[in-house]
Amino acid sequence: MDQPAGDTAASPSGTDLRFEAIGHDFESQHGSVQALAGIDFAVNAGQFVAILGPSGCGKSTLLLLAAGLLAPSEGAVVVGGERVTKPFTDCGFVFQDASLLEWRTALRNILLQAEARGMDRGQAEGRARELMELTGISGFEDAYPTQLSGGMRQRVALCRALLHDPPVLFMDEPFGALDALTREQMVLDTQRIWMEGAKTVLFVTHDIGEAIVLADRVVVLGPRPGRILEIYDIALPRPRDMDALAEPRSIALQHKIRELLRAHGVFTQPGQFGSCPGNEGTSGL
């Protein structure tokens, strides 16, 4: 496992990310609920790090804390050497739901980012068209969300998140609602886009295989309250495809992660938990 993040300085414009002794509680009608406890790890600038764990372990909460949309009950989030105390706007965010406006075309949904940030319209539109070409949806600029497949809608959402060229990208189970083949293609597309831009990415997933194919490091959280069970470095060469999951090192790592989760009560008996929707029979939690 990683050691707790140190106090090394970084420039204010840096894109490294640190969680320092993070704990977080939610208040409910039944009292306080501890969502996270003792979360301590670092994401280096340009790294792709996946957060893996069962439902309810606080994975999405970590992203909200990193983006400054929640304030931690304990500890601190530090981005580029500066403590996050308010919404961190120099980032992109992709959710499981594409959250497109049905009355706006694909291009105009992407440009919503530009409008919110006061970007130059001409430059933003040029950038949006470049991103649509990069993600394989060029030609659908004037299509409305109801005319797009689930994978195409997620590509629009990804373009919108990348429009302002953020140094940090947060992705919260962005492929969870997609069919198996579309999901695999989105994994490969995301890896390609990341390799071309080398952004710092924090990616939440339930899927072991998805995490191994995409990430430089995988942070495994246990059941609530979410605690780090282990952090694995993924040494597989890039670019990776889904066949990388059949390599002996990968098979051994998948087994090790499942055994770790089983030891912490995530898998209580064979067959009780199926694979992730859209990745049946492969590597889901």
Ligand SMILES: Nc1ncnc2c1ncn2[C@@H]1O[C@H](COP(=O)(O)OP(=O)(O)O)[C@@H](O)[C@H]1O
Second form
Amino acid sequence: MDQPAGDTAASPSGTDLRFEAIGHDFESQHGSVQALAGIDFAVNAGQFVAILGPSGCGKSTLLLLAAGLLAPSEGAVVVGGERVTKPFTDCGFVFQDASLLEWRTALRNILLQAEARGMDRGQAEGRARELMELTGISGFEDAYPTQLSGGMRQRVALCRALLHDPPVLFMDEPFGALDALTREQMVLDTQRIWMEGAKTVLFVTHDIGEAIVLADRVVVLGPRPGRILEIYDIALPRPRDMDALAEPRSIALQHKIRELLRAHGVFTQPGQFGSCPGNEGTSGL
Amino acid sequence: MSDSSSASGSRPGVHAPRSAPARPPNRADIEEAARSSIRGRIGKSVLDGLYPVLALAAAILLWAAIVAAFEPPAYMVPTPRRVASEFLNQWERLLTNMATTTRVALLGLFVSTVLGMTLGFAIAWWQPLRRVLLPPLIVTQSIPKIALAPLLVVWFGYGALPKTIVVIMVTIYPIVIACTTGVTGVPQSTMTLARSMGLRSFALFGKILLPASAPHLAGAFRIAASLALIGALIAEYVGSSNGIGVVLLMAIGTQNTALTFAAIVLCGLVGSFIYLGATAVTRLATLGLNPSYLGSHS
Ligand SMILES: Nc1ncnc2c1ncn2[C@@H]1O[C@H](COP(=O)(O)OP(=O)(O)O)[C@@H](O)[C@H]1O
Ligand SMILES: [Mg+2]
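What would you give as the form predicted in complex with this ligand, now that the form predicted alone is on the page?
Time for the whole complex; same chain goes first.
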């Protein structure tokens, strides 16, 4: 593998990524849990791919497999033409909880990435400040995470993930904990940053609208064990915003995805199971 | 950055209009909060140093008042003046013995900190080790140290070694637990993040595990510091050739209550200094960390 270094030029178009017949089981005391089965799809270099599915369907597991942090029980992950067999560190991660280190300032949280990779300190700091400017949080270099709003914390996490200019970005429900308005802003900013850098992005979400506005392709996973139900290409022109969701073809798509999930038991109405009569508004809690 | 007014049509990739992000107008508040919290810490440390002195002065006054009011026999409660004169008479004996005890307490505290952190982080990091070591650690923690002390004297004699071991036994547990609590408290996502960055072994420890444990350790270290002198005294009561504990036993044996009081006051003073020293060491060791992060835990 090539050396992850900060001083290499930006790779203009990310790297491609292939899941080849992936299956994954977790072994635990209570036996084996099948988390993923028959996952087979490719992500082109520079593509923005959303992975959409209900909670517990194996989305986070899929990212861990892609990053080589977990070895698949079956199949293989291929990144940039090479099979992933060990942690693939030439990537950036953003999690739902931002995962900032409370004892570090915003700037030093971003610079953790540089320290871990032995990047040149001065250069990294310059780049960190640029990224903070780009994501609209310059001025907060010395603020501690507890002094930042949820959206700002996610922006810091995004800067940290981008610091070393990785060819692949993994985002695991990055806006899941944000309020609706902040989330909308984050969607727009993420799209803008992606359009400027054109990295390969694997974006996990359970929000249909978010997936459609952001992604080139949406991979829909069904509930346990997670398997691919459908892959949709989103051809809407960019830059998109939430109003793109009001266009007839995207309305049709949203409807289709909902129908698909419903057919796999994701949305159930009270009484649909038939086992709890009088469920509507009369149950205990 | 200045040409954002042009339509987004031409080169959307490069000149995409920058939407102004929502920025809460609290920059100044944050700076002020950071500044005042630093100021608060300095002010607090001055008060920390002042309180024990004030409390001591009040205790002496109260003591003098009680003796004056009830006039108890001198072998029960001596006057502060008699205690002071006893101290002046025997200052050399008191100070050399106190020094011996203090050395044992500090050495024990030091070894305990190093050993406790090594053990704690090893246990926290390596599951099998936790299963093997934690139960016996908890069991030995439940044994009163004073019950073990005579055995240590039999094994190691009347010197500093058994006393140091007692101090270690008394102080190590909070330090071990602080490390395990700190490490197990690091969120899964943070560990995943660290691995994706290629952070491993020493770097992972230094950049994440250690600072994550810092607030717990700071608290535990101060607890350990306040227990160290107690441990040394226990050991000296059980069997020792020197130390302030031995002086205390002799003073009580000869009904020299004034000397007893002098020794107790000296122990109190030294104990306070050890605690203050421990607090200063803690502050120094955590200098680069967010003060409110430390404050919120310890
Ligand atoms: N480390 C693990 N050990 C055992 N089971 C796990 C582990 N991680 C995830 N699982 C199980 O695998 C399934 C998929 O989990 P996850 O990938 O976190 O789902 P999602 O991110 O889509 O909510 C769940 O049923 C979960 O309980
Ligand atoms: Mg998840």
